[in-house]
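In the form predicted on its own, a lone chain appears below as structure tokens.
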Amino acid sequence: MIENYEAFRGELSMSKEDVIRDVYRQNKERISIKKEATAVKNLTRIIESTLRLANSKGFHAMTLRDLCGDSGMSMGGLYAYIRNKEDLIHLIQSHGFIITRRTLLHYTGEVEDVRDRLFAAIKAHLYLSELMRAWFYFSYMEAKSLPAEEKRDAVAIELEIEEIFLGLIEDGIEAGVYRSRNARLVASMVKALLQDWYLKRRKYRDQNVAVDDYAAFVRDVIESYLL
């Protein structure tokens, strides 16, 4: 069970490098660099630069030349990893989805109590979005203007993450811990509350609401309806 945000930062089981390595392995057919260590290092630079530029000037205003300037890579070097911005979107989406799914499953997998398991998922998602706010914000804000295929992928990612919360809520209902409710609707509400944290971060900062406080608030709101 995750104690708090600071503990989460120190305990996160997979490193950024592990996640980027999985992104590389899933996209080998798109990438011409075959030396994994080199590819992982450069993919990390590409992804971090993309998120930085997207959040400062907007993804659609950003050019591949901008990306070269920020990442320190040449245009030829960049083309070894991506052919265009559509490939870039695919890499960014793959990266975020892998780490989000792994984190939720890791931090809920060995929690036996159904209420604790749901709270662990809420905290894991919030804590991860605090650490990776740039990706979460990018994913939400850019999804509506993605190409059709990538938009479908983005929606599928959102639904799969929501399915994790749906399963946890259904487990509680089946165990008799939660009342019989529309579990899918509750899962959608949980996701909306989690999104509000990273989309409206300034609002909560102005209210001096810390991420641990917000996690407890989300749990209390959801349990007031389910218990």
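Switching conditions: you have the form predicted on its own, so give me the form predicted together with a further copy of the same chain.
What follows is just the one chain, with no partners and no other molecules.
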């Protein structure tokens, strides 16, 4: 169960380095660097810079020279970690997938009450996208230009998330807690609202809306429709 955003944040940032280590191990055959410590250090810089630049001007518009400038690496150095530009996408995506899967599995399904369970899922998603905003934004915006394999995964995880919410809503309807409504549409709505949070992050910041405010708002909207 999720206590609050701060606790969530603490747990996750502790595990961030582990995730990069996983990324390194999963991609070992493409990476010519053998020392794990340096590899993890550089992969971190590469992933962070790629996300920053791709999110500000688009992945395709970002040149590898931009990336080297931003990350402080040289072209040769960079190419020790990738075979070509597309491999960058693979690094980014596997990085996000690992965290997302881990976290959503960890934070859902242990709650008894139907309504609380839905709320927990909403919070888990919001908290996660808050901490991993750059990755969520990248995945959404670059989805159409992802290479085949990554595209399949991206579509799959999107669907998976929507199915989670669909299931929770259907549970509520079957239990008689919620009114009978078009559950698919409601699940779509939940996802659209959760996506808006990371796609329009600046807008909400300007309006001084905190994550927990937004979570409560989403719950209230859904419940006034479903109760």
